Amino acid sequence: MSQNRLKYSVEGLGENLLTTQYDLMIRHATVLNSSQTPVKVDVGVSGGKISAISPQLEATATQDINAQGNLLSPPFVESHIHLDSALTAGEPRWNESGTLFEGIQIWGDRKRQLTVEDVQKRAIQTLKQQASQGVLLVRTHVDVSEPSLTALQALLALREEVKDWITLQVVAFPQDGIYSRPDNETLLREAVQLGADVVGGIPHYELTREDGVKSVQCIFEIAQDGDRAIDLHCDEIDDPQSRFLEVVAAYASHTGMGSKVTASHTCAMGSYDNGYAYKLMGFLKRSQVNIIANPLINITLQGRSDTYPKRRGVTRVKELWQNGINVSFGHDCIQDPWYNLGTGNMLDVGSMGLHVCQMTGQDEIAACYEMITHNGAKTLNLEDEYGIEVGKPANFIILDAASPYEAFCRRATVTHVVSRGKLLARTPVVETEWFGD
């Protein structure tokens, strides 16, 4: 199965290729070919691109740095987060009861203090963090739901201010749902209309089924006219009556977009029995939706009117990419009403999916690794500039590790991030001293 294999190229370049000058060398990196054998390679990045990938490059360079073995990685994907609620839990209270419910009133009540300067203050101090860990293409979700859009003129303009070092898409996404409000179809079409690049929304949080089902229809009519991508926060309820995935299935079917279209969340079908939840994996592998599973956020937020025994409040992330569809993490909140914690670390976010999915099979593992790699930058419809071959854009990462698995085991330090082709962020490991016996 192509989906859980690490889909780096390695190209057959020489031993001694030569060339005057690189702007930057990286020697003596591990990266892993398509069937995920290791291999020591030496990679030279000219003009921002990778230029040369050889068992070794008899060349000089601006800026050395040796990988020591260690593996060079593409960046990491951030394929779901608001930048626009982040770092601000607390604000105006703490979220005592860990619902999803309770976090959109608080948010609610923090949005109206909302200002240009606080949405970028906060969102520039999160993607520096991320970047610094690794991630350099992000997806976030900024609510269109109050009047001023000022979150999203925030966003919209950070976006060009970070264009050199990180790729950040923002996607209109109606909070409060599009019916709640008379206003917030027009909000929605207008926020599109000042640079969006996804049309978002959240059926299961409309007042009606036939609302709901209205507002998928609303949306994808918005994305073709203004030849917008789709991410719709989906089913994140543990109601097993909630089944807009379907009709996102259905609406990404009938229209052709495809790949376009992305379900996040998706946590009710946790809770489907299993005769509907693979009958839906059918369509949705016919469709190409992908889906986005947010594993920190959904494992807190979900199950919590349970007793015993809980839900875990997850999608079926085994089953999806077992069937072959398309699946990435995300982090979704970073310390703000919803979830009071987060770094940032895409590693923690892998992790916790690879335990709670129950995916510890070394395959798996590999596959987890793929869902905030590749497969984020599939999601985002990025992935043409993506990896580690000659010609790409010089995105990547070397991280204090041999492996993904070894990434996962150890938390593994990031210890150079490139981003088009210059180095942005370095971190040394932390040795630990030992003076015991």
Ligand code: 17E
Contents of the next structure:
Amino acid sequence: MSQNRLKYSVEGLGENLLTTQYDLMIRHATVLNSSQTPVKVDVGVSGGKISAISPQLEATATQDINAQGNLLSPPFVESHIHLDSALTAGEPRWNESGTLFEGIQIWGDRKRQLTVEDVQKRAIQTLKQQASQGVLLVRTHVDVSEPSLTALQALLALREEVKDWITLQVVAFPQDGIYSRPDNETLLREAVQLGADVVGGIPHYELTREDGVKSVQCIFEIAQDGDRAIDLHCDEIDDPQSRFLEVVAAYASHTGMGSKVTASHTCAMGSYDNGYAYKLMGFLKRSQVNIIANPLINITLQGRSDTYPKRRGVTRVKELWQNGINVSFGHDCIQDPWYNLGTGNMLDVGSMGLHVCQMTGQDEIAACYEMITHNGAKTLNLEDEYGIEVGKPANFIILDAASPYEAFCRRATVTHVVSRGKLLARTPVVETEWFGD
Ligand code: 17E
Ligand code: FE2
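Having gone through the form predicted on its own, I am curious about the other one (the form predicted in complex with 5-methylcytosine); can you provide its structure?
Every component of the complex follows; first up is the chain already shown.
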């Protein structure tokens, strides 16, 4: 067993204590320090943890990886996905209108055929696809407005099965609304008792504004009773009158749940007038809620009733970030009734976000990278275990790029994925052979 006595982080780069033997050593990596400045380091891993970060480590290791000056980054965080519907695009039919509502109808038919094996097969395939592209933390929604709770049970079992290589959080999500059927509230409570980590909701899809507000109240009660976090689909619509985000912010403040509360999508914010949005921004900041935008999905689902000018349907990511609110980006769907494309690549998500939200300045691009890494870990309330620091679990990736900017430019390959101190996946960089002049 290797020594594990080195206690300094990237900030303490000057010290270079010797150790005898690491399990894994990454040489010639670039990491970003706390002020986002790139520094060249070697990283030593032992006992599943990062045990040394130094400009040069004079040590041996059971396994050596030469990063060749490339970026060693904390893993990508998928803060919002629906694994229960992943890889079902076209079943039983394709979403021709491209709307959220047709997606819900198609899923309504598909979910009647769910079995535990069907859900687990698609989910594990998706998780492997995600992990091989550098995602090691995932929050998945699972529809619990389905009487047998098949998908929930499948994903709760899978959460345990995969925990040695990927961290999965499960949100109990009543896709059809809590009040669309008499037993949906009971199903949501049951899902929490069965072990869902997070309570979900969909206030904009309840029949009335009043039902929507009541659903938020109910969700907070369930979460407080079960000591769970909250992540609602909130205002995923172009309707500027859809104002459930203010209700969520109010409950987050009144209950003191603060950063344990997340509002996902919040598309209507892109349709609010500036006066209201400005007031809301202050409330959001005080409430400490997290926001998740899903740019790949909402740029395609929203704006469908517009002619021209056509709205983008994505929430005010740049302004939320400028106001110090924690924003992350999610993929939302991989080849399902709402979005028939996608591979789980978080650089695709971040890139779409930076385009749609016009975050092309250098600091803005860096912020978009944070939205697929650190900010997602914060939303999942897992930041204590996350980051490139001595003593933290050795979960990190190496990209074929020297910086986040370059990673976005070239949609860089994640060449190495290290999870719990072990190499989990390696992907070679594709090289073109040029036969012209
Ligand atoms: N369900 C929903 O209400 N909204 C979405 N974007 C997806 C599922 C993917
Ligand atoms: Fe979603």
